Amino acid sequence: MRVARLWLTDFRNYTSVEAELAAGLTVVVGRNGEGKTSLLEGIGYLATLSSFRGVPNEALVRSGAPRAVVRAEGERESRSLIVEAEIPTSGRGRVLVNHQPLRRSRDLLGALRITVFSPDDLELVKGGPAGRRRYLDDVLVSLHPKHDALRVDVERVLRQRTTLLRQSGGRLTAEIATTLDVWDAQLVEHGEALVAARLELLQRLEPELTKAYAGLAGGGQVSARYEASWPMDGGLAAALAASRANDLRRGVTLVGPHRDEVALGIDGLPARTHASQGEQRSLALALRLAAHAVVREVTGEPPVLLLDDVFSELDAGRSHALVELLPSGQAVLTTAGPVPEGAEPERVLRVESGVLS
């Protein structure tokens, strides 16, 4: 989907605002704290029901505002498509597709798809284990909203273990036996399947890492390896099995999909503990613009790309590098300073204290 205009009402410090997107790059200068990530975030909200600032709903609503809304207005293959969302400061809020209210919020995923760069990136490749799955689940709902319900069922499956461990309080009577096993064969099912399409993932990833993180840093090799929480030769239910008295004393589930790791390596050695942090950035970026690579390969549509003020992280060279391998499609670039050298806007926005011009 392209979006050709976006309305925000009584989004975080916007009363109300229209901006018109180019089909190519629309580049949105003003200082920090003006609003100019709040548009991104409006046009991320409407592609995952969600902020990618990780922020809860409520808090993208004005202050004093009963809800927000949020609507947009494109094209996806060549049919005009409206989206709206209202945000309310509590309860379910509302979509609407084309003025047809969705009967289940999962309906959207894949109508707007986006590839989101942001200076936390760098937290992909620094932070602990639970970006990388985050991020790894992420490209995969981009990809079909059936892996939505899967990372769902896993949640829910791992909620519900956790409940009765923690109620067990670390005796295993015949009744906590025969419910663990029925959790456990559910987590079999659901978390076997999510890790497989994690390995696929990875697969055609990284390729792609591998090309961008070149680009961008002039040479070096990189690795992108899937470290299960589970001896995967022997099969989750056998770790399940074993892990069973450790799992009720603890009070929680310590093998499965929400403990598995992607560990990324520069020249043999971990990015985490060993790159320096330039070559952290670069591959943080390089992440990115291989998971837009593969969403573009697969669905045959490229996601729209949302910078947010990245440029101000990155040396000339990286700049350079990065404009110069972004992807052609709809891209909306936030800059506090000048327009990035190499870019070339089709339009520029100005934004001050919520005001666009």
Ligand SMILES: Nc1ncnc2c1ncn2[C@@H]1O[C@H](COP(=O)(O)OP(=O)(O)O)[C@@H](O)[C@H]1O
Contents of the next structure:
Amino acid sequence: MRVARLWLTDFRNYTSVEAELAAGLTVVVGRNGEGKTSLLEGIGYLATLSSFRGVPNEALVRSGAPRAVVRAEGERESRSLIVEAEIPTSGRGRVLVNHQPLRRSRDLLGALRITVFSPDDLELVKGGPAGRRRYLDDVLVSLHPKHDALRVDVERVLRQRTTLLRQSGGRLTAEIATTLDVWDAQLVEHGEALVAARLELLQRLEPELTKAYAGLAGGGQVSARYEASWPMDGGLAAALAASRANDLRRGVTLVGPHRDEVALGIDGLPARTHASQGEQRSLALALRLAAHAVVREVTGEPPVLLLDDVFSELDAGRSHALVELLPSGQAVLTTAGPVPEGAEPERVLRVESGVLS
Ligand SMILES: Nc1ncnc2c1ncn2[C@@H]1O[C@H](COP(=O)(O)OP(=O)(O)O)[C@@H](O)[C@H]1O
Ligand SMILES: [Mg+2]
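Can I get the form predicted together with this ligand as well, since the one above is the form predicted alone?
Every chain and every other molecule in the complex is listed next, the one we just looked at coming first.
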């Protein structure tokens, strides 16, 4: 879906705002703290029903207001579409498509897809494995909403298993063992399916990653290798059985998709520990560009690009290369400074204290 018009009500620092977005590039200009990121976050919410800043939904509601509303009008396969989400400060929100409430909010996923670039993306390369797992899983959900169900199932079983491990006080009674068997079987089923999807995705991503990285950095061989937290040829069931005594003692599940890693390398060296800051930044951008390319290829539709303040962090060379590499389609870019060189916005919005002009 392409977004033609966006409405935010009591969302972050916006009381009520309507924005018209270009079919191509829209640039949002404003000083820090005026509401640039919040605008992108509003668009993003309709794609994922969460904030790309990784904060709880309550933080999105303008302080003092009972609920926020985000609405977008756009086009999909040349049919007009209106999607709307209510975000209450507590309880469940409502989601409407063409004014009809959806039975399950999750059914909205797939209507609008986004690719977000943010300065925090550097953490994808420099930070711990959780960020890289989340990157893969987010792309999977973009590719197909069924992956959201899979991710939720894995998280649920892990929570149940953890509760049981803690309740056991480290002792394996017959009763505990029976219940553990049930959770383990479910974790194997959903966990192995998730890992299989991650592996397949990584295979699609790797060539795009190399291409994007070369475009940004001028060369270098990028690798992205999945490192499971268990010996994969033996299967997760065997690994869970082998780990059971340790899991009971520690009160956590020590093997599974929630402990896996994606090792990123440049020219054969680990990117997290060996790459320069500039190389790490290029690799972070390349991860987003690669995800965008794969989602576009698989779904046949380019996600809306949301570029949050990314050019301020880049040197002139990389900034120019990114502008050159940006795929066609709809893009919304925020900046506190000038419009990046070479970018040709069809529309410029100015934001001051949650008011657009
Ligand atoms: N829930 C909220 N209610 C009211 N104001 C908020 C809320 N969340 C954030 N803000 C304020 O919104 C302003 C805009 O934030 P942001 O969009 O991140 O700015 P920018 O990206 O332009 O630097 C900030 O001043 C922030 O304090
Ligand atoms: Mg910002």
